[in-house]
Partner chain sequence: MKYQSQKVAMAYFAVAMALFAIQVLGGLVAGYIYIAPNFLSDLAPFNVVRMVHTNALIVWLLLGFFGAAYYLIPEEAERELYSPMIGYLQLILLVVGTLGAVITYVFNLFEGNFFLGLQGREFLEQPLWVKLGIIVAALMFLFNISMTVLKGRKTAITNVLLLGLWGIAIFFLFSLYVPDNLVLDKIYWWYVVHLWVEGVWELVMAAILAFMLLKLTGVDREIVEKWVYVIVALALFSGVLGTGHHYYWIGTPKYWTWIGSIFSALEVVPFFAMVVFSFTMVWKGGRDHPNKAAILWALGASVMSFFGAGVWGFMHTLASVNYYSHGTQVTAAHGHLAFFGAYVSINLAIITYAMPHLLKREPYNQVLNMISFWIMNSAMAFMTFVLTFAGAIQTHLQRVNGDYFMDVQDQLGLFYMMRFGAGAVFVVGALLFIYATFVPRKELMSASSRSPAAAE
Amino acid sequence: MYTKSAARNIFYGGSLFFLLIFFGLTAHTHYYAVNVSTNKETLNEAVAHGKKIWEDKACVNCHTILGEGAYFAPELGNVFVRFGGKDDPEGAREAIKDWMKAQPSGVEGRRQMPQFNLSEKELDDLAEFLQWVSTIDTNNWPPNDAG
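Let's have the structure for this sequence by itself, in the form predicted together with its partner chain.
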């Protein structure tokens, strides 16, 4: 039987070992996220501002983005693709903006999205953000456009 101090040393030493591996892999993953899986050139101020709007309105507490968030409203990581943005980026941006302006639907028995009263510039930036997110290399997730 191992003694208590042996168990303690295995705990401390092993945890440190796995943490160091994890930090090392994180460093590589960080590099990969900046240079490989996302587009550095298109990550402009509009995208950053769009992300800020996404956060200010707490969108993630209804929607998911890349599968993370609440499960009350549709996935938005690929909403740009779902709105036909691959063939017609301009059309998809307009469709997203029109959708935002048309809320809430007020239909009885249908989940309601609030009206956020965004300015034209804010709507543009939010659409830019959603377009940028749709270009992330996610290992082919989600399985289909339904998200």
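Okay, that one was the form predicted together with its partner chain. Can I see the form predicted on its own too?
Next comes a single chain, given without company.
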């Protein structure tokens, strides 16, 4: 049997131990997110403008990006890879732009993406943003190329 003082010491010691673990994991997460996972070297004005378009058009209301957002439409964190961006980056950017221009597709029974009537510059910047997102170290998320 434990005495009152032994139980108290176990409680305080365990609380301190798990509090230190919590702070250590929090510090590691912040370090990893800021210094390792985000590709800051390639972050430029076009990427920032593409992100603003993403936010202004509320794309996250239908799509997920890196697992965050709605699940109505496909994950876009790896859309650049799905369009062949590893082998042909310029071709993938053009394919993404063409896909956006062709919406809504009009295929019966499919969910339809609205036409946002983006300018050529806006389409370029949005494609740059999606290309940049594909370079983020996501620890292999999503688990497959289909998203």
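What we label the rigid core is the largest C-alpha set whose atoms superpose within 1.5 Å from one form to the other. This structure is a prediction, so every number in the text was calculated from the model and none was measured. Positions refer to the first chain, counted from 1.
Asks: Could you tell me whether the Cα atom of residue 136 shifts by at least 2 Å between the two forms after core superposition?
Replies: No, its C-alpha moves less than 2 Å.
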